[in-house]
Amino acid sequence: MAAHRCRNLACLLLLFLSVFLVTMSQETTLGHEQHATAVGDPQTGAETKHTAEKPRVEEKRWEETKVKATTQASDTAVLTKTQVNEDFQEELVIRPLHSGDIYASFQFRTVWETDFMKGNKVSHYRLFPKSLGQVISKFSVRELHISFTQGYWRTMQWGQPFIPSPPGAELWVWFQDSVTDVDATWKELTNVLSGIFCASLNFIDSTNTLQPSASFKPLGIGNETDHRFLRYATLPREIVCTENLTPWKKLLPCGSKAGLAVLLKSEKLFHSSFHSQSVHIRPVCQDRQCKSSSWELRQALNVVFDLHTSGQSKREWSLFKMFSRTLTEACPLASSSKIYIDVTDNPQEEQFELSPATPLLSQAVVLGDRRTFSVYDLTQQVTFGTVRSLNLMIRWKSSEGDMLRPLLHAERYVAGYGLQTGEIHTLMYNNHPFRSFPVLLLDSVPWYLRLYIHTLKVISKGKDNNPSYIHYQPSKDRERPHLLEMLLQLPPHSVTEVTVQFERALLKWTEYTPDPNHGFYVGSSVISSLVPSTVAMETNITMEQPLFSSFFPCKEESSYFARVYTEPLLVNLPTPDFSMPYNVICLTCTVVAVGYGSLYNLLTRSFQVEEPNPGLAKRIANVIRRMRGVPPL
């Protein structure tokens, strides 16, 4: 039995060995045949090799495609994040005035969640203008506010503007506390801004630069009120024209090619009673807790069209009559593009008719009053109708109705006679019937008007009104101006008068302007106040609301912040007769020419004795003798 099992096992081993040898011989034969084929036909061999490596190559290409797709997805995510962190809005508010005039206010807001302060070099700009971003980064600017205004805002006729500004140019800047030399940085910044806006800001120097202590607080994030990092200056004689408007429009994401900016036609804007354009840069909060911040660029343009200067015979307004253009589309880069028409005083269309009509109405608290607006959303195609064009029209029906008088109003003028002394009068009106409120007055007077601060008087209702805070910085000749800040309490329904006397200085003849007899301009006074509100104000600055009602932050529900500018002053100084040097030069040259010329003539002239002229007979005889060849007589 054991022998039988051993025999079967040996047979199985032999069978397995034979199968293994046969298989190896077949593979060896196949390998020799393929090698011989490859040697006999090289192309076939190459194809065989390519076929063998083809799956590996395809696999490699597939992996590269995966990497590219991942990179594109990453770029898309970054771009999406950038788009989310950037936002652009545009608004136009039109307020019909009771005088028949039209007040139009453009506001463009660009918000970008980035950081210019931590040494991050920002190189990608999409909506935010690169020129201003580089200014913020290079000069460590925390806030920048600049305005160019032509004309004077008539508060008693037009009410309060959404964003106030004085006549001429105004610039005030808050710097970061990392700036070591603020004056040198301020000087360089004014030169750069002068080139960006094509303005005369390079004329800002120490003689017209202020360092207010309380009047100009930061409007954005930050409670630091170290006034050493604040600079304020005005140029009341700055003329605003097209060369200032063109770079202002280039800062917009869509320029003047699309959206509300197509209405900004220079020949129409400057043919108006009032025109103001401004740029405001500040850091703002993203949420109520202010856990994240972003930079806000707000560009505002206010214009008032006069009924009489426009040459219209009837009280009828439209976009085409005001701007010579109509709207066809919103800015493609804008997340919101709206037009607001103030219809608060026209609930039943008793005073004017608005066409085309819109069913959208909105209410907003503006300057302490609740206003109602008709809203036109330019991002909706139905707004433009079938003609693909929007031309709003206002037809007046009645001129009756009283305008709500502003609660705070101010005036300023110069009194006195002669060219030696004078007196500056500033009047502040509190039109509230029963409430008093504090105001902060800032007066800037050039050094050539020497103030007598001991003559300062503040009178309200015939009684002295003692200021609770006074900050006075005397001037230095040819170095800095006077600075006077006072905190006053205005009684209800009263007029408060502030007077101070001054003496005019005599300038050097090189310090006079080319037209000295025109006079010298003194910048407007600035009055800041928390005015009582008739309705509850919204204190949540991060809540979505119209741009025209969210510029000044509000911290109290019972009051709102208002800033009022007075008229600039035109003061005559003792001016020499600049024609006298010309007269002296002419007289001196005449005397020198006559005296020196006569003396020179006597010294250099040679005298000769001349014989008397012969008579006629003698001359005839000499002619005859000359013809005969005889010597003359």
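Since this is a predicted model, take the numbers as computed values, not measurements. Numbering follows the first chain given and starts at 1. In this text, the rigid core denotes the largest set of C-alpha atoms whose superposition between the two forms falls within 1.5 Å. First, how it differs from the form predicted in complex with its partner chain.
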Contents of the next structure:
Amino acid sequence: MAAHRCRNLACLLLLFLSVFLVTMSQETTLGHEQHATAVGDPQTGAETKHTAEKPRVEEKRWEETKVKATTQASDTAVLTKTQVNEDFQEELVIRPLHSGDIYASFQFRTVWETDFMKGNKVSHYRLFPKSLGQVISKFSVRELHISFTQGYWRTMQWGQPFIPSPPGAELWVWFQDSVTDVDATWKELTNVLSGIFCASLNFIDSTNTLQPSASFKPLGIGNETDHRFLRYATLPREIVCTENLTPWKKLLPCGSKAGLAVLLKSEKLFHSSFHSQSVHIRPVCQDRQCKSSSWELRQALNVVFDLHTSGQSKREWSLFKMFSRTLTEACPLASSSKIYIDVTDNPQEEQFELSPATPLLSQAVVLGDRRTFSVYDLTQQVTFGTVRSLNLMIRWKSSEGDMLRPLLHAERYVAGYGLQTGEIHTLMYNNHPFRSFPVLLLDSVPWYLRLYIHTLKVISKGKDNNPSYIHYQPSKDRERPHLLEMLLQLPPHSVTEVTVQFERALLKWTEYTPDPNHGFYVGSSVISSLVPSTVAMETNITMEQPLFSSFFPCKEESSYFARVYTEPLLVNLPTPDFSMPYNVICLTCTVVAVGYGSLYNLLTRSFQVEEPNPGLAKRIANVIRRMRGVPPL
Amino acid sequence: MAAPLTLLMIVAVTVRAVLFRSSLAELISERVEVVSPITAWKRVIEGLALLDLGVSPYSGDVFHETPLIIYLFHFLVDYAEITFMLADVVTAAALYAAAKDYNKQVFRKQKFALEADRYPPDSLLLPSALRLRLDPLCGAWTSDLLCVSGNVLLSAIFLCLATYQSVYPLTLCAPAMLYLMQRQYIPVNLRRVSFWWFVVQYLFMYLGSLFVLVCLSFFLLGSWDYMPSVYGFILSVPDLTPNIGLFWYFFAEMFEHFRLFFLCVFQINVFFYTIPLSIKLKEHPVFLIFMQLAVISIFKSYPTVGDVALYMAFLPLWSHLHRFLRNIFLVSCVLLACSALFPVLWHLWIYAGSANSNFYYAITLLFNVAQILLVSDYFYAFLRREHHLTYGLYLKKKDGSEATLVLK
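Taking the form predicted on its own as the starting point, write out the structure of the form predicted in complex with its partner chain.
All chains and molecules follow, beginning with the one already shown.
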């Protein structure tokens, strides 16, 4: 712990230094910037005209190249990968949200064709971080997904995120089937990761570890789904801060020195409505036939900036305003480095204006919807213009426009009053007008809230909705949490309510957290679902796609996989008085002693007629009389 | 003779049926004073639900009843109300018969009827009404033991059923044996072969039926999971839900490294008094049963008012002791006040948030002190009456003046 502290301190110090330097350097760049916008304005005007005139042509051109690229991909990619079997890509997606917020999603992907398993000692690392490579080979990890999130993703206002994550820390790992003692390996792994990410993952123990039977399938290749090799844990209380961001940035090939990662400044990132950073490691296919597999490390960072409350009355947004940095170059190690800006709702620029404008447009099918993006390719020098610095800017013209309601969203709350019992309500909304779809609900409740499964009720549209599959694992005190997994069919345009009653336990005084009256967190419910998609999904996983649209593999065209996390719950428990263990021990023991004493008294003595006690003088006289041999008085 | 009993039963059953249907049923079945983690009906239903889901009820920590109970209620769950009523009626009838039998015996033995016809009419209602949703079989078996104690084998079997349910009735073995020996005119004398022969016989029957029950449960369930879940749960007290006993707060506030020590001390307390009490009361097994039930109810790990009601149902049997009781007024006042304060302070702590756990704990302490005083007062009165029976009611000193009795 002490080591951590020192490290954190060091991190902080470094940060302060860098912040200082940044502010110094920005004064210089600011001048450039103003110059750039002044120069860029007529340019962008011309360009927008250009795109307005013949956007179709542009798109066509782009799509043609894409098709060409995919046909070439099979042979050229293989060729290049035999020479250098490592590849790094980075991208940033920016989506203006209807609530007026800005959603920025960074994704960094390293793919490496290597074999960590079978005693193969990998010692030469280039792009892939060595610390994670060693973790994979030492603990025989098949897939590892870890996320740290501060804040709650508001699906109703923001839509679906590209990579969902629950508040707090989440870790789920698939182990290779060669692992014999999965629990011990898991324990060790969490401790190691806790060190790597400077997080309290070492608090993951058997009381918050689950083995979901259906909700978490491997996202990479591999058909094995024996859930004995899966471990899942969340720490809803975990607070994410700079100390977690710094080690996360260190895993990137360019660190935070070049490329998109330059933008990741903690003083801005953590001054936001939502912040989530994650690391996903999985084996992926190299080509369509899947003859060879490689390891994919995907680092994602999602952040939602609230530009209303940050004191700017003008609805205007720029890279510099968000991240207090502009971009000057791509990461030299990256094979592709792109910025995507979602302009689907803005085809004629009636909502916002983008500057500098880009002629490049791209379409991608993401989360069941076809979206249009303006693309900035950072590997091209043209992108940076004459000032050698890219400061994207969005100016809103109107604040109108309504958002499509997300097809699936969920919320959860605790009902009831008092500290004895309660009821957990989970509401799941299917907003599709005519199609029903299945969802898998995973609930993990700590042991100190004793669930009564016989009170489980699932009601949609006023009728009982019987789950077609229930996996319930009751809790064991101080050992294991409740696990409830259900497969439910959500009827079209409906709300499905799942209620279950629980009882609050009184814990030992040492088991309470240091602030017991704050309450205890219950991790988010996980809702995994195949949501009907409005457009045909891309099922070819090896095709070149933007990174943000290729995270969840797609098996069929008509639906896409979505995962929704509900709010974590904060539940109060009855507390003993922490100040009086001594008093309680003394008082209770006294009562027991009273019982013992009175029974002992009655058991060992017998009734006798009381003889008055002779006085002292009489007793002495009697002693003397006895010595004299005279009968006593 | 049977007419008042029948009338009483009908009244009790009606009260119960009405309570079952009223909104009070929900309230009572949630009260921590009435239900314990072992006997709560809600948990039995939960166990059945788990069984239906194909999960072993003992894989979790909600269900702690014995396997026989869960399989019994697996078939009887729709008739649970009738089952409970029947069980209570049987308990009441058994208590009645036992009381009558005992009174007759006392009458025969002592040649003067101090307490004939003083069977407990009021207390019959008390357990029936209060133990609304408890699993009353334990009580039923314990008193069946009294009723059928003419038959040695049946008594052993019922006692073993009670032991199987919760470990504590093990201590009732001694009074049961003493009672049966008294009935069969076997002298309680350690040097006599007939005494030892009877003890061996009885223990063989008792342990044999216990063995059969345990094995039966094993074969019903297919595993030994229920052993730690039922008996481990009773003995190691992992569930600290507040109740009227002494354990919950004590072990919630206990220092971790003393836990085992105090657990042993507290659990031994229940079994500790059996041998000295048996020696002292070897001529009076029924009073011994009363004492033992009271000790169990005070010192067991998850007591409920049902346990208190069971031994209090015996109190009218000892109405002849009233003139020797010393502080019955005080004790009954304290008990009444405590019963009123339990729900009040519970509400203040859990719902209103204006009190804390110490308030409720203080009441449990007071309640237990009152119980201890009550029991020891009855014990004192009983011993004193025995003394008076041999030495006369009005004792005189050697010099002829009025004497006072003291314990020495």
